[in-house]
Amino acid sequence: MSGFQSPRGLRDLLEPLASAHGWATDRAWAAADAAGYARIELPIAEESALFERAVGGTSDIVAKELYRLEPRGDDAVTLALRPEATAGAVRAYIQHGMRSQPQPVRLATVAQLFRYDRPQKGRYRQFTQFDIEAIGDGGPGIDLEVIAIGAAYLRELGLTDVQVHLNSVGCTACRPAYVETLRAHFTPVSQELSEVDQSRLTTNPLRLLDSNETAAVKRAATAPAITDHLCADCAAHHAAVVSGLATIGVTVVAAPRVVRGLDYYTRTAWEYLLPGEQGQQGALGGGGRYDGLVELLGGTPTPAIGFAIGIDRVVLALEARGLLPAAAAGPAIVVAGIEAESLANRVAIAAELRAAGASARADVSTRKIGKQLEGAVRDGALAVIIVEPDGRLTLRDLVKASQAEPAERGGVIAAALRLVQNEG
């Protein structure tokens, strides 16, 4: 055995894990497809100065988790590779003059990411996003086909059950007071808190709410949620898309602790998790309101809102739950021989009846026809053409145990493919 393997937090995907998540992100493209969200394919590395902005530079992911490449050559800036889709897609929104297209502009991708994190169950730390953008539309319409599109999504995939936990964030003008008020909240017990708590009740007390520190947890049961402590602009905003989501049919569980730490989030903010399920191996991914990023970034100011669902998630989730998508079939037809002489017309044979819509194999092997014949029931194939001696071609039947006499080519791949048609 080589000495070789996978890094730490980097895994192989094989048979079956390995068509469940092609299968869900081929489903997540044609979510994104038929809402209308344009297709965006991001560079795997950016500026570390973008995600520095972006995720906030004393952030975990930016301090701790970010992966950065060190310049070379003639590179003046550093790179690093994604954390995560969103910086990138307000990057080129801004950079590609999208304003002035019709707004919002409508963004989606499934986008490889990179975190240097403590690898576990569900967090990797090379892992597949399901990112959707809507950039340019500030009302509670947006909000609610962006969270409606991602329930959607992983309902069709078989998880039925799943719950938008939601709540709003408020703006600039109402969450400054209600910060003070759980500042004031939680610093009676600021020496029970952990290092990274305590810190946070200075410079950050939302952070505080998301904890999983037990001390904090325990102090938030009881933190006033910020959805009584809304300006009127975003206590209306926030009825309107709990009211919506209602009438839409999406299960909503009103959570107070569901907060973004960053100053650019506005209002709406959410999470779809399963019901049952604790911490982060329920929470299949979220969203938010980013009302203050384009303009962060460099922008003219600008609403946005988007969600991240996490692929390696979803198929964990659906592993669990025995929902998982059969594996890749194999081969409906082997193309098997008897001499070393037929190899190329095997594959010939082969690559003609994939052109028909078949699929398709050659057995390239020198084995005797009985163990090639073992292979294609191993590979689940419905039949075997077996090239004979003299050129003609043999059609056995997998499925009735049954074996035609020999024939000419065209009318042997003719029944082939009038076979896998039948059985299909």
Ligand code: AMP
The other form holds:
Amino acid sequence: MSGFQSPRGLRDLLEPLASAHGWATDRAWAAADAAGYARIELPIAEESALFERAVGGTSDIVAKELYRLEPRGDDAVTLALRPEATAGAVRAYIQHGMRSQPQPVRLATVAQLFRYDRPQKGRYRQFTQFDIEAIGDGGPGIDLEVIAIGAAYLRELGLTDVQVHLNSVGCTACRPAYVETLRAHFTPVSQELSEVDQSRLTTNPLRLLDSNETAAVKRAATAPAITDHLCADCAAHHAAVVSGLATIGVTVVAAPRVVRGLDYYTRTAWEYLLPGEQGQQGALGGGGRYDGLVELLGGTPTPAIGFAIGIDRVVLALEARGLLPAAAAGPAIVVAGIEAESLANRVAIAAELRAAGASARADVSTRKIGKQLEGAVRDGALAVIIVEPDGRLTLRDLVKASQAEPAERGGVIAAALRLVQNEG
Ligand code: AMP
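Requested next: the structure of the form predicted in complex with the ligand (the form predicted alone having been shown above).
Below, the chain from earlier opens the complete complex, with every other chain and molecule after it.
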């Protein structure tokens, strides 16, 4: 028997990817902090009805990809692992009465999500998103702010050619008529469409625009653009977003087929795309306005907008471009010694060095000192402190390959700290 493997679509992240993932996550929190978005940590599971209501029963992520948890004990409800973060954020906004705070309420999170998707490169069953939500402002200014925060985050990581593919999906006043126009456009070729697309033609023709199936893609190429069918209010909002982004200097591509998969979007919808990447891998994230969602989840009607950027895709893009940050460095100082009696002392000295701000580890073996030095070099250490049998310490500078005379503990620790400060 070969033993256990990680489940399909659920990955171990080893170095240097683990550090890159952590770095991109830290930068996400920092970007949110800098823009005045309050951090929010949401539970990893919610009532599955929340997602069914918010995301919509016909969407792939609810119809096919939701991980439901069997109710147990006194749990009366079925929970589901979160497939996206927006529904939870809006649930929290309502639950904690955030409507009484100054609007918009700006929230940010980095969330691990779960979707029972077909795993492939850039598509996993567990992945991480950086999410920004601004709830309580319907004007185009907040759209500009949110879109620009995501674009700047990606640019500052080194993905400088990121593009914003922008569309408007209208509102309840103008979308229904457009949907009928779209249905009329696809109906003549309905027999050529895949089974899934045929059912979309009935239930949600908008989704035909982001279908990957050949027949739908071909017909979508000549579909009327929703931006030509917006009501006056939606058209004015869209025009303000387009011209505002030009002022800010964000690269925008008009993208009439970006409709985002979810039912709750209204007006502004966009994707962050890297040109030239294969398939889905260039799709780093997306966002949209969701003016109906707070009300749909039981709150007072409240406009809102947000984005989700996939950290896993960001790391893949950085890797493809040779931009991965270095893995976490090994310890700068290794504390060596050969007697078993000095083990506790070695561990204590390493802890003291760390408390003083250096990175350090003890060699906790009793092997020959030469082997311990080799191990320190392999770790990229700058210095080794050798604990002598009499308790004195010897400082060895691995960069200069020089060694001092054994000396008293305090002086050697101070010298080691100075050395890594100068050479590190
Ligand atoms: P979505 O929430 O589906 O609009 O996706 C927003 C972003 O999340 C995408 O552009 C991807 O970067 C990322 N993403 C979505 N699904 C997955 C997945 N299964 N695996 C990895 N990243 C994903």
